[in-house]
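Next comes just one chain, in structure tokens: the form predicted on its own.
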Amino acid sequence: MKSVRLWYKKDGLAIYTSHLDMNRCFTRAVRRAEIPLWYTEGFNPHPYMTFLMPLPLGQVGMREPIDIRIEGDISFKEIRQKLNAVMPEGLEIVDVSKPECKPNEIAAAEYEIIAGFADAGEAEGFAAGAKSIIDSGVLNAEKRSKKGVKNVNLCEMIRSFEIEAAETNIHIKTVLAAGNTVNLNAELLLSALLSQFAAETESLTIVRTKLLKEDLSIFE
């Protein structure tokens, strides 16, 4: 038995997908594609499977891990190919590799987010006011935890944070803090900055394009 990481895209029609469907998903898949997987022990056994990050409802994500656990002998490129083969429209193994970090390494994630506004102006002064409340270091907002609803500063969640307009949109390139402890989703920061303005995007696309460790180094 060895552990195997799988790295896929999730992008298209796929971005809709809820998490118990992902994992309805992937166990089919592997399933199809004849991985060999191992199974837990006890009275209802089932195939290790972990996702580590979930991925929030609606946002891309360019290189999302999934850890499984395999017996016999097949190679990372068989098993990348039999899982492509099988794969719904939308999702991609894009890598597959001994995991070199632990689950609880990650600490940050890295967000590329583009927002549409009605016109060029609009675009212009969100991004100038966008950016002066980060500055500022404050940025209140309701946050949702398993201990119920709490006003915390999502300034202290961000590790990085540049903005500038282009026409009538926005880009936002930001890391956030993600893990275990503390986790900032990217459309809550936005959502929290919209309200300062109460301003309204005409489009949105969020796209999660890595993991990272403490020290910002990239999670393998």
Contents of the next structure:
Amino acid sequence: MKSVRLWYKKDGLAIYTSHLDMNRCFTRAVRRAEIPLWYTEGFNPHPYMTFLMPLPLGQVGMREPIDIRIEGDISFKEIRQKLNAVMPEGLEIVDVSKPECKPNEIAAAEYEIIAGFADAGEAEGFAAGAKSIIDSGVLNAEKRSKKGVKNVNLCEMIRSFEIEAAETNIHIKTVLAAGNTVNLNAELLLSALLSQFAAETESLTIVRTKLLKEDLSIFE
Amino acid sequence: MYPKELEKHLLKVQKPGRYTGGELNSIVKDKSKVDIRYAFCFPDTYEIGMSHLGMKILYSLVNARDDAWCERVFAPWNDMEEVMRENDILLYGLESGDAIRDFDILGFTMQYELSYTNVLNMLDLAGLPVRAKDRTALTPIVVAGGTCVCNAEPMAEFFDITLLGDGEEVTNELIDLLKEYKAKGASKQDFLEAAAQIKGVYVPSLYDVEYNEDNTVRAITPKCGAPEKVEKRNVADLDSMFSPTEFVVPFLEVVHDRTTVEIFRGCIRGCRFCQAGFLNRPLRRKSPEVVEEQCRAICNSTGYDEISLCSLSTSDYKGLETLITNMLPWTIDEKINIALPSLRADNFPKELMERLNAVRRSGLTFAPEAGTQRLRDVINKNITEEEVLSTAAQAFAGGWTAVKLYFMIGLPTETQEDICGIANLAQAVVDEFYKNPDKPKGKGVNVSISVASLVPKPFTPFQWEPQDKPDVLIDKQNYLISCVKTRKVTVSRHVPWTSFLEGVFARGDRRLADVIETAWKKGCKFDGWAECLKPETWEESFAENGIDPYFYTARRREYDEILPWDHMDYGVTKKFLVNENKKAHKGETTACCREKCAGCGANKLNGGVCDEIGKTVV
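With the form predicted on its own already on screen, would you show the form predicted in complex with its partner chain?
Zooming out: every chain and molecule, the one shown earlier first.
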């Protein structure tokens, strides 16, 4: 039995698949691909499969990790080819590797956000306003967690933030706290900013580009 | 693929995966290269529709043709409907995102009477008139099949065509005919008249129905050459019948998300309340080798880790032992669980079940249906209390600690003693658990009983019986609960008003079309969902149209009354059903087909052959 880290890309129609459904979806894909999986023992044997960092519904992920356990000899290249041959639309294995970092080393994630506004003036106004709020270091919002709803300062969870307007769109590149202890959903940040200006977007794409460690080096 | 303009709204609705398409094994074709576009419409949510085997079969069957493309359409939930109506998005096929208004055939599957308003709502969301007569163009032709079309009369004004019986052959014949008529630019009327000549095709508009003063049917008269009786379609050989090797694999969790393969059609039992048991006669078996091959193919193409061997009474399948023995080596190896739904308590395959549990333990459910032997004889559920108890004892000895029992109330001749008998039987099952010397330590037993209400259905021996009114059913349910003396027995019950509405439509006639349309216009839809059912709105709709719903449910019909579905022929003769009804009232049972042919008449559909009794002369 050995652990293998799969890295997948999720976009297109697949972004409407929830985290729980992703689990089922991958279990089946791995079965279709006839990857020699290691099964848990007990009354209800199931393959070992852990999504390291749930991706919220509606967001694109460029390189998202899943750990699986396999038995027998099969190369990383073969795993990738076999899986990609049976993956549903919108899901693709971009890499297979040995798990280098421990799952709890994930501390941050980089996002690219594109939001469309009704006109260029609104986009420009929002970009300028959002920048000054983030620079001020205070953006309070209600954040849900398992313990309930809490009012928190989102700026404390922002590691970096760049925003610019281009015609009717705004582009954001940001690094936010991620992981089991502190985690900020990019969508929450954006909706908190929008509510400051009572603004609404016409379109919205949130892409998680990479997962990072505490020192902002890449999580491998 | 969904229409582009929907994109910015998709994340506002619950479970957007219902509306996106793009699932594994869904089929996308080049629309310029097909002649017929077929929308398979399921009038309920995605999760329910995607669990339906008939849809999987017909989807694959139509898509196996190069000249046709079948897409899936489900009823959007209320939040999505709101988005669609606000943004003028028409109901679309999940594969292409194209509006189904421009398709050639809209095929609805009618599994449940309470989805009738959803059909109207879906036609409206598609941008089509709900009444057949207002859709004057040749296409789209609105077709319906499935259990409910054995009496499609309440929906006769809305459907252009209904298909009776097995759909595997007639669907292709209908597509061929439409392709021909479309090519020659024929009128809808010409097409419908020609379609009515295909066996199993019913065109409601080609029949005039007259009523007596007491609202019973006086006469049903075919016109334009339509047949006097529409005979249901029967696929003779299940081994060579089309069967899918791929299922569309949903992203989101659906009700039954697994490999399902039929092992036989029809039933040898003859329970007098069971519509499916009579509608699907004669019995036709699939051979174990073919079943196994199909299970393997579907598991390979889907990655499912559960197989359901499906039929009306799985433990009656003659090849069960062989089939399971052959399948176990590879299913255990691949960690695939085999589920056997619909087991009987009198031939429970205990050893098989123990072997099946090698992978995962499944739940155990039996259906004694009635609480006393007298009433079980009336309904011809030929199971004794001893059989139920000894099966329960075996199951407990095998390590089970929970058993589910299905019962019905509102059965003909039912007394308080029969109702209390349900609680007594459940108690006796609990007692069996404590008699087991090897019972697991520290673990209690749970017997859950699910109590449905009888809805007398067409083509059953109970089609002439009155149905209990909702208040009577509520009293009976409460009485049952008062008879349960232990917390080890949990009772779940059906909503009596739901059974009432189901009963109205099940044995209804064409006069109900106005009621259905009125109720839908007042906002009724998803009537089978307790949170959506609006009894007051329905009551208003009946009153506004001057219809007394109890005319359809509460009345005992005479044997010689013309029933609204008398021009449908499902093989089983009326004479047989009358005789079964009389025997029910005398408490006499009828042996199952394996013991003795009861002469129901259905084998005439199969060239005199019934797989249970072999070739006989009737």
